[in-house]
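To begin, one chain is listed below as structure tokens, in the form predicted alone.
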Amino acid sequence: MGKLSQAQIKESHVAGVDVSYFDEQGIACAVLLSFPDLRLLGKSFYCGTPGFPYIPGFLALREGILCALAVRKLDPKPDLLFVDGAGSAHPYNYGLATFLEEELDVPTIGITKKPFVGEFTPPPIERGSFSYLYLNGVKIGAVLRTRDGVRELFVSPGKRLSIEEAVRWTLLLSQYRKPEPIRLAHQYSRLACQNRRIA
């Protein structure tokens, strides 16, 4: 698959993934979602012993696999790919997102709540504003504001859509600061760590 236009994407199916931790296990939830009325159609999760310690920049070696097989379990596969993680925006230009892309043969944008290598100029404080993060004078993602007066999220996609793709989408799934793929994938995978299973 190519770049994601919006007639591809119409009607159609949106997931995001994540990972929470309790003891030395990590539990990954994916959920997906209808687009564009973002309704939840259904939710999967993978519990396991990460692989590799917790260094920067190597996340995509201790969640990527527990992160793939949760989004495999997803039915149907979704078109389109929200991960707690960084896409290009990574000292590799190969954070999670672009691991998952390569892994699962769908198109992802790695949101972020910090950024993990870069420069960049704050956007304005209304919503939809959004400047580009910068390394070593390239652009490797965009610094999004969600929401009037929220902090920023910082947006990059792997490989298959452009920045500013990476954008527009984020905006569309966007009902609070978190892209709404994301939100819930968080949440749920919180509360099975709470309840220490996965049912």
Given for the second form:
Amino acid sequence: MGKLSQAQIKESHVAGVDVSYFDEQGIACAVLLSFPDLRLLGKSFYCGTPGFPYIPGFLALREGILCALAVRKLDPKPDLLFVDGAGSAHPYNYGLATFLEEELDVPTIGITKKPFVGEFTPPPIERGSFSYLYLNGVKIGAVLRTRDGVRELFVSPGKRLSIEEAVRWTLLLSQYRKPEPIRLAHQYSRLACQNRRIA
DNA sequence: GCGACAG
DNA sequence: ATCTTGTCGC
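Having seen the form predicted alone, I'd like the form predicted in complex with the DNA now, please.
Let us now look at the entire complex, which starts with that chain.
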């Protein structure tokens, strides 16, 4: 069970979680990858009806439990978790990633395709370049380019990792625009919904 | 009051 | 999030 540290990046287990929908039903998928080789070690699912509607700012209330239950099925417990939602880049600093970090006691990194709140200046087009996202003069996240010339990604950690550490880990896990854990979790949860349509 | 608004 | 194929480009 590797510990997470930036100074010494050793083997560890990294996970990602995402939810897809079909007829009011949500299917959360969590994937477990080895680090740094990024091998798929396993995946888990949890199906259920969200107990809350989608209201910007309250995504944690809608998908939080579904995500948590899917992640808890992973073995071993991950050392880091990527979430499809904001962490600190939230109006009340309580995005889905923030919620899951507390709920699962695992450091999280929130990733979103669009900024929920805050202002920023677009970073250069090269992979790895980033700028900060500010809200009322406070740094709440980073705007990161994970691939040359591709749309940026908004990165914000839970309450343990710093914004810089979150950016670093996101780059280490990104082969395409989105980090592998999230890309795969999204892919599998969506596939699960597809199968349920035909059935 | 009006518009914006993660997934 | 979801409804949806091919297509242009690195």
